[in-house]
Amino acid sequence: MEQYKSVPVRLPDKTPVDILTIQRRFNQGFKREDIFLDVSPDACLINVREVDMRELRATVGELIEEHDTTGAKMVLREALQAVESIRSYGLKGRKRLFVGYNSERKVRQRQDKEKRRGRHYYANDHAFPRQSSEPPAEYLNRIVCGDSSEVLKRLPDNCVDMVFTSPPYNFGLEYGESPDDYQWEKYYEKLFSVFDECIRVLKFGGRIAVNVQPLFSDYIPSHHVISNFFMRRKLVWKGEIMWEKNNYNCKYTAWGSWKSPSSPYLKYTWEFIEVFCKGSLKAAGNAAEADITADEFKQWVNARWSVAPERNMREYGHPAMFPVELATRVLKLFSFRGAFVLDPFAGVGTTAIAAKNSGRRYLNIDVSRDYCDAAKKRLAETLL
């Protein structure tokens, strides 16, 4: 296995430069096992194993200020640019890891094996059309008050790029005008009628991401129930994100059978985000409209997200909000800038705010007039 990632540093053609002095001062600023400059009579290489990019930029900036010659400044800038140009790396804390980050064992002939056994066998026989539609102008960047199963019937097929939502849990929380005492058969019947419309309006290759937690009090694994629904509807399971809320106080609110295996009550500090695709795992889009940074991508494809829960639920009058940061991560990881984003259980408009702030279009629907009014107020106060 290679010990370092080596990248050439371009030296100025005509400007004199004391390269040995630059080499010595640069190498003094870092551990040699992490990064160092290597100079020969005809070349200059920067060799890197791992480095904190903020530390590298700060140190190079100090060295540039220290030197008073144009040639030295040029070499230092070229050295920094050489490291920043390396596009393939892993993350280890605050450091970029350039060597050994992708050394896990590979499956031999993976594509051939997948072809023989059939990838996502449960969705191979779907009949989703590939032709997309434009969303109606009157539903662009709108908060609509109404029943989503009815409102969505006004939209054409295949006009939505991304659905992100968190359905009402209806298990003891007062959800505006929505009764919280549904029998579970009726609850899921209603929920799935909305999701059927979401599937219809979703484009080929579009994504549906559902934030949900198991219904602990009734022992219903709702994340599995919802996932099974989408699989039966021939959507492809893209993955599952664990949203770690770090809410450790919840672990001590109930024990079940104290110090006994009779019936211990399990508590969780996280929720799930189940992600499904319609027809294809690959979403169509212009690469120039991908707005996720390299570091964000590296961090967020690790499917355990530590994001603090929403702290202002009392201010907005909603008992079960997810934070804007969570919605922003989902939209940037799974959609392109300019995408049309739908939230059919929008509450007080968190998805709309994340969409607005990240250059996406949105349609948010909720049955509660109070929530819709709160969402419009929040959007009006949101600065781009």
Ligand SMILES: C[S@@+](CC[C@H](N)C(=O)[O-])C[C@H]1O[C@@H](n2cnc3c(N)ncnc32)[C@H](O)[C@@H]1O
Second form
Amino acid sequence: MEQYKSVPVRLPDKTPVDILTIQRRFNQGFKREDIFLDVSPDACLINVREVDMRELRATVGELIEEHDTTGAKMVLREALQAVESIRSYGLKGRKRLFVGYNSERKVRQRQDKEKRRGRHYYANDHAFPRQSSEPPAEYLNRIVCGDSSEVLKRLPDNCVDMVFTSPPYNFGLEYGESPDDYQWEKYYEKLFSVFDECIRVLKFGGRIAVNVQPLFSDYIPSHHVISNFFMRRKLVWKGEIMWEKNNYNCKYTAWGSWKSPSSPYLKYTWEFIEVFCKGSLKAAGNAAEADITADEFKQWVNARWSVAPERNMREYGHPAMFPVELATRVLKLFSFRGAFVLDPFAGVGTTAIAAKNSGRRYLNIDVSRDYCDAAKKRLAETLL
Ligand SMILES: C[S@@+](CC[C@H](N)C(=O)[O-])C[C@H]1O[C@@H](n2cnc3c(N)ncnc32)[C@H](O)[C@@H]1O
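Now the other one: the form predicted together with the named molecule, given that the block above is the form predicted alone.
What follows is the whole complex; the chain from before opens it.
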């Protein structure tokens, strides 16, 4: 940043002038760090950082009175005029700031706005308790078969560090024994009953990350519906990751709308991960337990992740898995090693595999016995 704003002071052509005396007297009237005259054999500059203009005008007026030569009076008037002519400056009390005022103004305005409007206004009046509890030993590193809205009731409040899940889509996919063709209102009612339990068991500062694909064919923006739910429950929206699957095989038009604005069908090659925090944006944890590398961090905080979809769904017998790579990134970016990680719609245990591989503890729940058995088999085969 420049230290001073420097402007030339015009010197009289023909009138003789004792410029060194003017310089000395002018500089005696002010603090050098605020303003000073700088004279060289062929130029005169006024350097100004900040000044009270009323003081400057008064002092220059006195100096003009004091000097009896026309040349000296002209130089002093020119010096004042040079400062008056600087059009860009900030204000601090009675002073004009001629350098650094932009950054100062930006910060001050931002802080003022934050104070007036508040950050994440929708979540500030939460009543989440800060004390956390230990996860019960019988639920550590377990695959539990059951309905999550029931199973989670057996867990104490505030014992989970991180939830990562992908809810059933209600797309009519065949999910083992669970009916996947509820009416949408009933579907959300059921989903939110599970999420309410997730919020209750989550620690203060814990995170919930939900992988969700909008219900394109039913024109339901489920990522917004779900985000709206968490905001109403006073969780803070930490951000959104776009999981780019690079899946260009998906259907993109019906013949009825081909090449016509009448109703073009939009095509998506990505899904979302919505991330919410309970009570605080900061998660408590020991820095030594952060296991993300510098390169991973630099790459993953760019919220568009290109990760190939799971290729072995047929082998595991599940129609809607996410890949281990996706779960691993989420866990390493948002939780510390040793964290207790919950997936309430666990399918064939992808979150558990990522947790086991990265030194975290897990509880995976799925309503389907077949999926739970497949998850246990997968975990047993996972080498550390
Ligand atoms: C999108 S899949 C999750 C797949 C998982 N991410 C994976 O990679 O294997 C959703 C899962 O939720 C399960 N599910 C549906 N309703 C449930 C409930 N009430 N409680 C627990 N699991 C449920 C389904 O059986 C299905 O496996």
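Here the rigid core means the biggest group of C-alpha atoms that line up within 1.5 Å when the two forms are laid on top of each other. Quantities reported herein were computed from a predicted structural model and do not represent experimental measurements. Positions refer to the first chain, counted from 1.
Once both forms are overlaid on the rigid core, the distance between the two CA positions of Leu97 between these two forms is 2 angstroms or more.
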